[in-house]
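Take a look at this one chain, the form predicted alone, written out in C-alpha cells.
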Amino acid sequence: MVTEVIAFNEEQELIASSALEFLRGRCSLDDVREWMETETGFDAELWREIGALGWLGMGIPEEFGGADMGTTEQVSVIEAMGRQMFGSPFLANSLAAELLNRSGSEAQKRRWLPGLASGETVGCVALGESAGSWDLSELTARAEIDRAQIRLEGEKCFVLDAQNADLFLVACSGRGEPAVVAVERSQLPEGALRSERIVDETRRSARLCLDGVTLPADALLPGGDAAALRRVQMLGALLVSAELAGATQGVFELTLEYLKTRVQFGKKIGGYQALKHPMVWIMVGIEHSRSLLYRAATLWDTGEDASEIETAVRMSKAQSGEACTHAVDRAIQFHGAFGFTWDCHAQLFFRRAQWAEYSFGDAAHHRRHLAGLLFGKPAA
C-alpha cells in the first residue's frame, strides 16, 4: 500500500482552524508576557479549558478518557500554540501520555492516563542528562531493581515543566538496559527539584535529583525499553517541529504588520524591495517546514515503515529549526534598534526559536543521522 504524501482531511482542518481561533482570542503576546512572570508560566484556568476541549487527551485511547486521535491532530494544535507563543505543559504532558500509553501496564494506564487527559494531572518525561548527549543508550541515572523496590540515583537535566508536574517518567539504566520508572511528586524528597534558567522564559525547566528516591517495584513501566525511549524522543522532535513551524508563521505576521505601518523617509518600509525579498524567503521557509511537518505526521499515523518515519521527522526538525531561526533574525533586524530591546515581541519568538532548535536535537544532529538513513553513512 502506498502512503499518502500528506493526509489532511476536513476534520483535521477544522481542529486546526478552531485551535488557532481559540488561542487568538485567549492568548495575546501581552498575555504571554504576563504569564512569564508567574511561578508556573501559564494560566491555570486556560489549561483547564483546553483539557475540557479534549486537546490534552488527543493521543490517549477513549477507554482512558482520551479522544483517541492521531498525531496529525496534535501537530495542528501545537502549531497554533507556537504561532501564538502559548506557554503551557502541553508538550511535556503529551510526551508523558505517549510513553505511558505505549509502555505502561494496564494498571498504570488506568491510574494516570485519565488525569493526563483531563489536565488534573500534569505529566513530564525526564530524558536529558548533564553530558548533553541525545543518545538515550548512554544513561548515567541508575535504577537498582529488585522484587520489593526500586532505588534511584543520579540526576536528570532540563526536565521540561518539572516544576508543574505531578508525574515524572524517568529514563534510567536498570539491570544494564534502558528503563523507565514512574515517580509521583509526593515520592520526591525535599530539594529534589532545582529550577533552571533557560533562554525561553515562557518555559519551565528543572534538574531532578534522584538520589535517595525509593519506589515500589510496580513503578517500573514494563515496556519502557530503548525502543520506547527512541519513539518518545522522535515524537518530541516532531511536536517541537510543529511549534517551530507555528512560531515562524507568527513572527512573519508580526513583522509584516510592522512593515505595513512603520514609515521611514516618507514611505512605509514594507514598500522597499530590500525588505520584500527576505519576507518572501521567510514565506518559502514556512511552506517547506509545514510540508515536511505534515508529511512526517502522516507517516507517524500510518506507522508502516519505522525508517521512513524517522527520516521524515529528522528532515522536519532540521528544516523547521533553521527556518524559524532565520525568520526571527530578520524580524529583529527589520524592527531596527527597537528589535534588540526586550519590549519588542520579536524577542519572544527569538528565544523560543533558540530553545526549540536545540530541543530533541539540532539541525546538525539530525542531518548526521539522515546521512545514514539516506546514504548508508554512519552518524558521526
Second form
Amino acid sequence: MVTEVIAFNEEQELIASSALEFLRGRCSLDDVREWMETETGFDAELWREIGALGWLGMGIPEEFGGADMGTTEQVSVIEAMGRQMFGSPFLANSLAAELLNRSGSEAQKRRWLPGLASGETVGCVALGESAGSWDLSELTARAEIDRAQIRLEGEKCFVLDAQNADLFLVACSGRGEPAVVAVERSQLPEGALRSERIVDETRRSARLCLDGVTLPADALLPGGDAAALRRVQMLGALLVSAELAGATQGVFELTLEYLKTRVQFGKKIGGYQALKHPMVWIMVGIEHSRSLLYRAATLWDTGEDASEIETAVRMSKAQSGEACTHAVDRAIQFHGAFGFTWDCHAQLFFRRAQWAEYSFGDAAHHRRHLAGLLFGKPAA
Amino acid sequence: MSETVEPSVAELEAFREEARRWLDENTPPKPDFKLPDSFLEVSSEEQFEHLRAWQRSVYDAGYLGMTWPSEFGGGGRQQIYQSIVNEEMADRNRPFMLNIVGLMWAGPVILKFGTQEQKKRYLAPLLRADEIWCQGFSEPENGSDLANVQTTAVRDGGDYVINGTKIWTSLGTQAHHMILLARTDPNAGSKYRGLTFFLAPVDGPDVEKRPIRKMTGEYGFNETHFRNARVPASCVLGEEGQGWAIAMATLAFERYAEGGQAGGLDMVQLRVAELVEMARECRRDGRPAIEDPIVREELVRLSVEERAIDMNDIRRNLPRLCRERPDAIGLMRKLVTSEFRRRMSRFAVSLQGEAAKLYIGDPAAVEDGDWQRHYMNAYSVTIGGGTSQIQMNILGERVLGLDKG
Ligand SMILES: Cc1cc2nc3c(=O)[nH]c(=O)nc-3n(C[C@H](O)[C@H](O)[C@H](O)COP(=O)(O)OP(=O)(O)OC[C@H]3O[C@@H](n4cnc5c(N)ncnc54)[C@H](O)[C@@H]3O)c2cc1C
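Cool, the form predicted alone is there; where's the form predicted together with the partner chain?
Let us now look at the entire complex, which starts with that chain.
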C-alpha cells in the first residue's frame, strides 16, 4: 500500500480551522490571564463546551462515548490551543484516555472512558518523579501487589492537572516491572496532593504522595507495562510539540504586530534588518516545526515501523522545542523594556515555552535518542 | 497538460520503475576527469561536452521538459511524471543538467510571456542543449540592487543597440543566448520602469566575453561586454518597459518559488547520510568520529533540518496545510537550502580532522577533497540568484509584511 507522507484531509482541515476559530472567539490572552488567577486555571463552562464539541473524546473509541478520530485531529486542535495559550486539562485528559484505552481492561475502559470523553470526569497521568529524568525505567514509586489489593508508596512529581483530576493513572514499579494503576480521587488520603509552583502559571501541576494509598487488585491496568509507558510518553512528546508549534506561531504574531506599530528613530522598528531578519528565521522555524509535526502525526496514525514513528516524533519535539524557545527569547528582546513586564503577553508564551520544552524531553534529550535511532549506538 | 485524468498509483509506480531502469542503464560512467559541483562551474570543454551529452540523452529519452507543451518540444505530461524523474535522479545523485539557465529560468519565462514564434524558436533547442543560455542581470555596480541596471538598449530601426557590461555571467563562454535586462528608457521616472527584457544573441563578435576565476580556482562565469551590439526587436520578451516584472518572474523560477521548470538536477546532491558514512570512517580519539557525542549532536541537528526541508517540499503542495502563509515555503526555499548546504559542507570538512586541510589533487585527500570544494562552492548559492540577506528582506517584507528598511 502506498501511504501519504503527510495526510490531511478535508475533514481534518475543518476540525483544525473550526478549533482555531472557536478558540479565537472564546480564549483571548486576557481571558487566559483571568483564568490563570483562579484555582483550577480554566473555565468550567468552556470545558463543558469543548466536551460537547467532541474534542475530549477524539482519541476514544465510539463504543466508549468517543469520536474515534486520529492523532492528526488532536494535533490540529492542540496546535490551535497552543496558539491561543489555552490551558485546561486537555492534554492530561488526552494522555490518560490514550493510556487507558491502550492498556486498560474492558471493565476499566467501560468505567472511566465515557466520563473522560464527555468531560464529566478529568483524567491525568502521573509519570515523572523528583529526579527529573524522562527515563521511566527506574521508577521509585512502588506498588505492592498481592491477590486482594495493591498498596502504593513513594511520590510522583510534575503530575499535570492533578488538582483538577478525578482519575490518576500512576506509573510505578510493581513486582520489579513498570506498572500502571488507576487511582480515583476518593482513594487518595487527605493531603496526598501538593501543588507545585510551576513556571507556566496557566497550568496546574502537583506532587502526588502515594504513601498509604490502598487499592483493590483490579486497579492494575493489565497492559500497563514499560512499552505502554514509553508509548504514552511519545504521545506526550507529540502533543506537546503541537502545542509548541502553535505557541511559536502565537508569539510570532504578537511580536510581528509590535514590529509593525512601534516607531523609533522615525520609523517602524520592523524595518530594521536586525529585527526583520531574525523574524524570518523564526518563521522558518515554524514552517519546519509544522512540517515535522504533521509528518509525525501522520506516521502515528498510519505508520507501521516503530522506529520510524519514534524518529518522527522525536524530530518533531526537538524542532518545535528549539524553535519556540528561540521565538519567545526574541519576543522579549524585541519588545524592549515592555517585553520584560508582567503585562506584556510575551511572558505568557515565554513561560509556556519553558514548561513545554521540559515536558516529555527537551530538544537535547530527543537529539541524543535520535542519534541512536539514526546512527546506531556507539560501541561500549 | 494535454492529459487531464489523474494517473493511478499503479501507473505512477510503473512509470517510476521504468525511469529507474532507464537511469540505471543510461547514466554514463564517471569520466576520468573531474566534473564540477554544478552547472555554474563548467570550466573545460570536456566537462561541457560530457554534461551536454547527458542532458541530450535525458531529453531524447523523454525525461526532460515533460510538462512543456509538445508543440514546443516538451512532453505535454503532468508535473507528477517530471517530479518522479527528478526524485529518482536526486536519490541516485545522477549528473545535473548543463543548460540550467535555459531549462529552469529562461524557458519558463518564455513559456509565460513569449509569443508563439519565440516559443517555437527557442524552447526545443534549449531542451536538447543545442543552444545554451546565460543570464545578464548583474552588473559591476548593480548586484543586489538589480533594478538599477545601467546597460542601455536604444531602438534603431528594426534593432536595439546594446551598450554596457554584465558580470558573473554563468555559462557565458558557451552561451548562444542571454536573458538580458537593459534600460530602454532612462527617463521613465523610476528605476523599475524603463527596463526591457531581451532574449539576446551573445555568440556574435559585438559581444566580448572575459572569464573570471573563482575562489576554488575554477571558471564558469564571465564579464560580458556589449559594444554597440545589435539585437533584433523580435528578441524582446513581453513588451518594451515590462522588463522588471519579467525579471521578477524569472527570479521566482530561479529560486524555485514557482514551478514550471523543465526538470532534472542543477547541482550535485549532498545528503546528511553521506556525512554519516564519512563519520564512520574518520577517527577521533581512537574511535570512529560517529561515536563522538559532539559529532553526533551536529549530525542529528543536520538530519532534523534535512527532514524538515524534505517535508516542507511535500507540505507546500498541500494547500490545506499552508493557508496561513501560502507562499512562505516556496519563497524561503532558496534561503533555507543554500544556507543548509553551506553549513553541512563545512561540517563535512571538519569531520576529517587534520586531513581537512587537504584539497582536490592531493592523493590522500578524503573523498578526493570534494567536500572542501563543496564548502567553497556553497557560497555560489548563498550569493548567486540574490543573496541570503536579500532573501531575508524579501521574506520579511513580502511574507511578513514588515516595513522596507
Ligand atoms: C557563482 C555565481 C554565479 C552567478 N551567476 C550569475 C549569472 O549567471 N547572471 C547574473 O546576472 N548574475 C549572476 N550572479 C550574480 C549574483 O546575482 C549577484 O552576485 C548577487 O545578486 C549579489 O550582487 P553583488 O555580488 O553585486 O553583491 P552586492 O549587492 O554588492 O552585495 C554585497 C553584500 O551586501 C549585502 N547587501 C546588499 N544589499 C543589501 C540590503 N539591501 N540589505 C542587506 N544586505 C545587503 C549582500 O547580501 C552582500 O552580502 C552570480 C553570482 C555568483 C556568486
